[in-house]
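Take a look at this one chain, the form predicted alone, written out in structure tokens.
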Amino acid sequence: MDFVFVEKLLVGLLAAVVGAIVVSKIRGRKLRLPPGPIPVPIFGNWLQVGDDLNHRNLAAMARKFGEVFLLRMGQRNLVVVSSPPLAREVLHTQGVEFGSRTRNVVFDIFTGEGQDMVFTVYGDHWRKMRRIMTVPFFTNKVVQQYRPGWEAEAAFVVDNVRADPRAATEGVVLRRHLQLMMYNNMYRIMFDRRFESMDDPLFLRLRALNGERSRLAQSFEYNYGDFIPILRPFLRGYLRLCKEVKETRLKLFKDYFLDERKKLASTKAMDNNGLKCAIDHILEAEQKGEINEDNVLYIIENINVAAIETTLWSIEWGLAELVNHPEIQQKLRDEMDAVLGVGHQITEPDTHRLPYLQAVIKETLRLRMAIPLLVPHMNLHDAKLAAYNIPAESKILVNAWFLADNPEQWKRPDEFRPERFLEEEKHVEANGNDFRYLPFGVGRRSCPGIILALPILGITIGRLVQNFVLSPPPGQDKLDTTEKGGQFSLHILKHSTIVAKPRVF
């Protein structure tokens, strides 16, 4: 080991101890901070609570410390909000004050230090990126333009599963088909392209790189170096791998999609009446000098992760719950048969005439929230929340999962019960009209992908339930719904095999 480095490390730790004690005493006299466990110098509460700051652990702490509490994770202040009124304060009332994003050593790499939209600070760049992304991705016009494609992709899934002789007996891993479907759904919008099969070499490469990016970014393994900068030298190997994956992904986006679209645009005139894909609109913004090519690549990066993966997780959760609750599955099937007619394949306009399908989707998003802590917020300047002082650049986590799973707020919240959205919670929508239920967030930094996710969920789940009786594989009573959480995400640990027995119409 490098003894000079060790010596510097020990001196740095000693200086940090003294500094932390002095700063703590000065700040303690001036500020009224939220309650929380007592921190120790340098490490704060990290040694007490560990790296795994998942939604369930933070909910348990909220029961102990209250609706807002503070964790000092090394040099970071982390404020956790766990009540609807305070969620409203952070996301809506003080949406500007708490509208920024925290820095993170790994996400800084994957987003070029905030050159994207999702993780950039609140300000002019964010407003510009949000505007540029809204027109080609997040409008009703986009839904109507691309919904036939989504319906066709869902039909391909149904046809491929029906054609697999194992599906009706041994079962198949539906996720593999659904993952290809989601890539095709979004790549149709982005590039007017699709992948022909799960064996497409470019699709396999893209899927592998996106999967590695997700694994590295969502892991809790790097938290110690993020919380305590003096320990970052021990993250060199991890961060080098992140940079390699980032550079390889961006090069793939550029070489195989962005440059090809630019060539097409240069050889084929785009008249104003012709249909443009999303990247054409974004490249126009680049040509006008509003953004640069790096911004374009980071927009593609955001869509590959935020739009594809989160919707895929929600579809997978919804199907798992329907398999484990066959009576709910049958009730949903009966509704579609009665309203649409037996054998009539559901389309996007049909989803609005099927209240039980809408309730199933809402309940999936409530119980199995894909982003249970939302994307973290940050206040650039000192702020007030309730009666407490929130120091500048604090990381603010809204535990949206706990808001939607708190037994003081919901009737039997641990149950998968879609009927709640037709009965006692019939007024509640996924758009944030009730601060107990925020699967897409609300306010300035809410997820604009809600306008795409809801119809895709309805079409996909509807088609599969219409065409198949879904059940666990032989020898199993239920699917394993163990959760796998990450920095922000919540998805199913095991990609289950599901028996899909075709219906005869």
The other form holds:
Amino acid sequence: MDFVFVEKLLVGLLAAVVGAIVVSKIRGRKLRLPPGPIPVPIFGNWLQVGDDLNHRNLAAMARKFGEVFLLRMGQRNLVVVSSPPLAREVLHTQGVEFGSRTRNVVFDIFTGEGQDMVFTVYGDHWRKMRRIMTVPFFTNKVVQQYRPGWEAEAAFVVDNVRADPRAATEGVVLRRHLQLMMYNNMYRIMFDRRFESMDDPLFLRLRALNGERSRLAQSFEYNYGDFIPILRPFLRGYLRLCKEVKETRLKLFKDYFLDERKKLASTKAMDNNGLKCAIDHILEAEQKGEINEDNVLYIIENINVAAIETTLWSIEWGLAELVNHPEIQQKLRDEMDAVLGVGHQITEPDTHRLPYLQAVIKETLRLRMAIPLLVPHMNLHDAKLAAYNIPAESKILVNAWFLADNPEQWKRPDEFRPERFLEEEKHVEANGNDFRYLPFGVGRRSCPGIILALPILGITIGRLVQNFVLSPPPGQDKLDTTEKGGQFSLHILKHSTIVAKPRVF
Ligand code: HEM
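Structure of the form predicted together with protoporphyrin IX containing FE (HEM), please, following the form predicted alone?
Below is the whole assembly, all chains and molecules, this chain first.
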């Protein structure tokens, strides 16, 4: 570090301290801010609460500070909402006011400062992107068009696991098969393409780049430079790496998928019985001048992250819970045998006739919420929540995991008990009809992918439980279900090895 830089840093720090004190004096007099720990200049509450603002730590703070509290993380205001009435206020009643998204220094890079759909502010661009994406991705017609493909992909997983003699003895990492399946499920929709095997070089590159993007974006290690702008120079290397990954990844989407599809479209009639795949619809919007090529690439980026990982994590959590609760696994198998007949391979329409399967999925999404804090919301302008002032551009986290895990609201919430959704919670759906249970959010910024995610979960979990008895590897009683949280993600820390003993029909 050179001397001039240190001098600048000290002057900057001093100016920021004075500025922060002045601002907090002016603000404190005028505004009624939500409760929270007392902040110190510059750092706010960062030194007190640390980096790992995961759903459990935030739930512990809610018990102390109440249903809404404020954390000052350096320059950023973070408002945490932890009760169903206030979740309703943020996501529904004041859905427009709180319907924007914050980004941080890293998400700015990965989304081209909001040229995508998921991380853009509430307004014309978001409305246009959501409209353009709806027909190709988020309708029942899409489900019906692609469900035979999803059923075929689940069948490939079953066949490949059956063909591996280790699966029935020492066990296999099912996630590896399921990951390929999820890529294929979504790449069929996007590009009418699939990857033959886990060793396909293009699949390996894509998976590595998506993995790196997630690691870089979900990590807490860049918080300091995001919260405290004068420390940002120390983040230069990290941000440079983010830019490299972003550029390489978008180039891969363009060279190997987008341009290939354009070439195909210009040389022969579209495949798939003349049916268009999603990117054909998106390219039409580009041709009409509604969006530009960057927007097209960011749509592909959004689907790679929002659709593939979240669904994969949920399948992985569901299987882990079923392995750790063999009686629930058997009950699910019995239901499918009884309703569908032994050996009949479950299809999408069957999933609607299997209430216990639906309950297992809902319980997985409750206890092991893939996005436990939703994707952060934001108010563009000064707003009011409960009796408090919320300064413009605050990051609003709805602790959806806590809403669904609060013992004051749920019976024995820490248990994995699908029966609750057939008994005391039988009216609760995953679509947000109850503000205690929001695995996909609710309202304007809720997850449009729910329409695809639920059938894929049903087909995949159903097929695996129909065809195998799943158990922990030899010498282990249970699978390790330690959680790994990120900025707003939650997945299983260790990808489990699972013994899959084929059933004989
Ligand atoms: C089990 C799987 C999934 C879960 C748990 C999940 C959950 C969520 C959640 C919690 C949000 C944020 C809601 C909010 O901020 O209020 C979200 C947003 C979103 N999800 Fe999903 N999702 C899943 C699968 C999918 C799939 C399959 C797709 C696409 C095919 C998808 C596309 C999106 C998009 C585009 C958004 C952003 C919506 C917006 O900002 O307007 N998701 N998802």
